[in-house]
2 protein chains.
Amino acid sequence: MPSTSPAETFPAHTPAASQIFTTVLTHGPLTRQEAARRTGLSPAAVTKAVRPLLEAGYLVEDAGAEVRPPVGRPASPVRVDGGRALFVGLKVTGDEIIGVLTDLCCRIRVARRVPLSGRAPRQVLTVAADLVRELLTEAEGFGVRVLGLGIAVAGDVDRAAGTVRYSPFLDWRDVPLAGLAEEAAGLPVTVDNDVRALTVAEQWFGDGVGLSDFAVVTVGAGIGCGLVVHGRVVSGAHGVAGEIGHVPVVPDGPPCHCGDRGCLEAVASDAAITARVGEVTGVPVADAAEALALARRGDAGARAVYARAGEAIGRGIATVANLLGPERVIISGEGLAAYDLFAGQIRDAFTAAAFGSAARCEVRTRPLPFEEWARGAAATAIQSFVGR
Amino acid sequence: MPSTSPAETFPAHTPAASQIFTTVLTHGPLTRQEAARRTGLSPAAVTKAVRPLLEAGYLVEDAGAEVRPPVGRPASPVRVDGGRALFVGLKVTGDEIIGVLTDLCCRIRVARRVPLSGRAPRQVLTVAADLVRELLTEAEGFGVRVLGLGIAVAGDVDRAAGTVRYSPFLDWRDVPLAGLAEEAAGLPVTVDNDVRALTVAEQWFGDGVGLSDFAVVTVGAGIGCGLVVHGRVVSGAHGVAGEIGHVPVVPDGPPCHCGDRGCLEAVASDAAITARVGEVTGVPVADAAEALALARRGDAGARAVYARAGEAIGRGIATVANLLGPERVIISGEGLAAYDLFAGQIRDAFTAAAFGSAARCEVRTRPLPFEEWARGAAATAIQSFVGR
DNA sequence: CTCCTTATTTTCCTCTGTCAATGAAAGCAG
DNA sequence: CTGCTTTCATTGACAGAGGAAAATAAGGAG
């Protein structure tokens, strides 16, 4: 049911407005003293922003939060009324759909999951449509307008064109998927490769707030990396960049299907490992929870697979923080159940191969339950609406 | 003998006028038109900031370029008058200093090198002054003003802050560089990391120039890698970045001094070569020269060991390929001269082991003679001039 | 109640860059 | 040669953004 209403915009129409407002969600409540230090403006300055966005209901005073200095007059700071604004964000998968209902301030209000029939894009179409409008019906009950939609994809996809250039999950070529869900939907819609994606709402929403230079890297099905540098996240020039799958990392180690040896994937990545547990200890294992079950168990075998792919994890990071000296890299992924089994090898192959300055660079883990790649699709339809 | 008349400002003094600037030193003469078109502003305001810089001297309107459209006015273009301003740039090594006199364009007019006795940073300066004072000499002749000093050193170096925090070859640890050069030299300086101090010549005047993401691997007695993201050289969050050196390519490939073993250092670095030549070959090599000599004769052996290292920096460039998705690497550095021995190789094992979106990355090598790492120095002192 | 301190707002004010109009310098048709 | 067209460059008026400083607000301490 495409919404005829126009679609709502964001009165915030200078970058410096944009700026303020983006500072203000991503760090909090804020004073205006402290808004304006933040962003280098002037007290005035963030003043005469913040006006049309409490009248639009965009910001809202937050008494709560009001901070007493020893002396003088007491700060009224400012927060996102993150219930002013709802978003909807789809994570496709090769077989399902996840799709949420964020709010402004990008938490999570209603998820769901459906199964996808087929992969072909008029099917994938019909169902995100069907998932869509019934997120769209929860949140009549908020009594709030949805103003965006974010679709995330793995694979090679072209957010300012939105289209989809390549999938390998889903076998699409140049799908241009942002026109076709918008006509579809009846919103403004953003479409962006899934790890960049997730990326996006850890910068903005996550374990990313604040810093310039960071890594999110997914363990899973797949290794995937996003990178941010310079407070960007990076496209590479040809829209494709933190393919850190295919660092070698294992000497001599299994052959990977890009027909190299030892790759991070062929040795840390659901599949890699349920194929090798299943090898050493001879115990048939359908799937990763089954291998990590045997692992849980205390088959030495098991538990000698995931060193060895925590090794490599960190020797994978290690890799990304020499070339680019980030101040963090997140772990994060399904991957993550097993977290327990890698934890001290990643961590230790991390500071053996981190050289130098790189080794000051923060690992940390934040198991990402799977509707967070959908909340990323969320984050940046909402970035797509305050205009970043 | 510190100049004491106040140092030469640019009259650029918007963002706006020093972007125009720029888009003119590095895109060659530009019609008013073409330079509005490339920042994005109106003619207008390029007609405007353009004026002073003419006065100034640092524009000048290029007729010889003139360009005649089939119809209609001849447009005028305007370059930078690379007389109109030298700067000075110094490399400084382990056990000697290369200095270079350039013009405000970055053409070397006058290189020296000088060796040094001692590594203390007392004695660097003391011969860094008489370089300098002897390129200052030089630069009379010129008749015009030398306006910056860059001196380019390995290490951890903090641009910002004008310290060496880190520098192995030197043996140095936290010297206020900038504030000891500028003490002695009575000229602005700007003190880089070597390999960005590169890169920012190759982003400004050189196979780097228009593009937003590339980057520069420097082969020889180490193997160095500066980055440009976002048209921004990467720093890294903690001033480092760009260490490719053990990113490991070689399965179970020599140790490394760094403990692992096949890092790319260890199979490709001037010593790394120069020793396996001699192990391979039975032949004592004493340097690079000598082990290249014997490969251009024909020796297997050693022809082999150039292969392989080869392979190695082809695995490595890839490795960044698909991190970062550059649109090219330029590959440079003394270890070039044997470059007939690599290329092959490079290419062949970039390719294998670019995935995806990262093979169309570009990759070109240049020869850079040494001096080449002074003036990239000297890139830096003409950034930090015109205000970038 | 007055003074002091800090936060916020208001009131100019500067200054950048755009817009639209105009000038300049061709080539071309008659 | 004159006027017309086309494109580049310049000009002058102007809008709007953001800064500086003064004014105002809202405490606490004496």
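By rigid core we mean the largest C-alpha set that fits within 1.5 Å across both forms. Because the structure is a prediction, the values reported are computed rather than measured. Positions refer to the first chain, counted from 1. What changes on going to the form predicted alone:
Relative to the superposed rigid core, the position of the CA of residue 31 differs between the two forms by less than 2 Å. Residue 255 shows a C-alpha shift of 2 Å or greater between the two forms [criterion: core-superposed Cα displacement of 2 Å]. Comparing the forms between the two forms on their rigid core, the Cα displacement of residue 282 reaches 2 Å or more.
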The other form holds:
Amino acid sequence: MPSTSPAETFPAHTPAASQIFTTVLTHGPLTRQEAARRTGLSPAAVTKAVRPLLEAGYLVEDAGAEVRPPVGRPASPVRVDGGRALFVGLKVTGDEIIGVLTDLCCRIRVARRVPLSGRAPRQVLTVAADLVRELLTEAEGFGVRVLGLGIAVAGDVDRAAGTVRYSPFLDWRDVPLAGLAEEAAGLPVTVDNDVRALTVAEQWFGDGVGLSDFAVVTVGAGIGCGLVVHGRVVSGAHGVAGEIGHVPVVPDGPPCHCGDRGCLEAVASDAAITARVGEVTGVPVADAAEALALARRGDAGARAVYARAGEAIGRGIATVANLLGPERVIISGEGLAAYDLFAGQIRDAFTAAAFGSAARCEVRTRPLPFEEWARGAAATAIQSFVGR
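Complement to the form predicted in complex with a further copy of the same chain: the form predicted alone:
Just the single chain follows, nothing else.
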């Protein structure tokens, strides 16, 4: 990896500056008065926070969009200059790495996918370093610096320590990924759980914009959940908040890789569904695509497996609604390819298990390719850069 120049720092590492920047990033362009109203800061505090961001080019005056209030002088909105900086995001799966180059507004400028030939940390890091090098070369054409790298990995990830404590799909334990990646890439590195990273992107740019409390539930290779409570993505005291994949939903159900039985992931993940379809039908199915095709051809046994998975997912979502009372639950992940086979069961099980007003929680689906998960990784790098 070519050497990089000293890391650029955000010009105003104060809570107010970070709050103003992220508010303008997600809701802008905004006048200073609108920014004050949204953040609860005083006009003087907003002006003080905005000044260094303007001077450093992270915010720009949108002079062509003057707002004329009922009283007082016209006000020029400010917006984030997306072209001011670039960031790299990587989503690591068990089979490939998906990489994106984004601007400061987290818009994807370049996307790449590369296969993995092995899952050992050094093998993955070698592929990741090559991919980052390729994206850095692409970045040269934009004429601005890459200021951070985000890496999203499934499993138990300690973001503060930069360590992957356990990733079942990679078979990793206690891998100091941030330090290793920083040494290889020459960039500041943020490592986070992949679903939490996706949740950051949804909070800032997706179906969670403007919501104080919501959840992202992902179905596919695993079952994950990202939580936003009072406007903050939460990971809990030990970094595993939202692990609904390991909430028991079927008493004395199938064994889970975590050592328990009847976990949501042991019933509704792609691997669990594939294995169960093979058992029930007696038809050899190699993967989730073959299981789905069998169910779509009308096989009653296969369809029953998907129905059971939908019921389990609905109960899992109801658990989230009962505990946290979110305004919205967003369902995403590659498992949504089978949504037509279990949508009714998810809805019915959620309605039956949600207590009282928790049933008012909106449940919506949002199919997203893995490039969006990599974008979430880039969003965590932006988040770290601005001190949020």
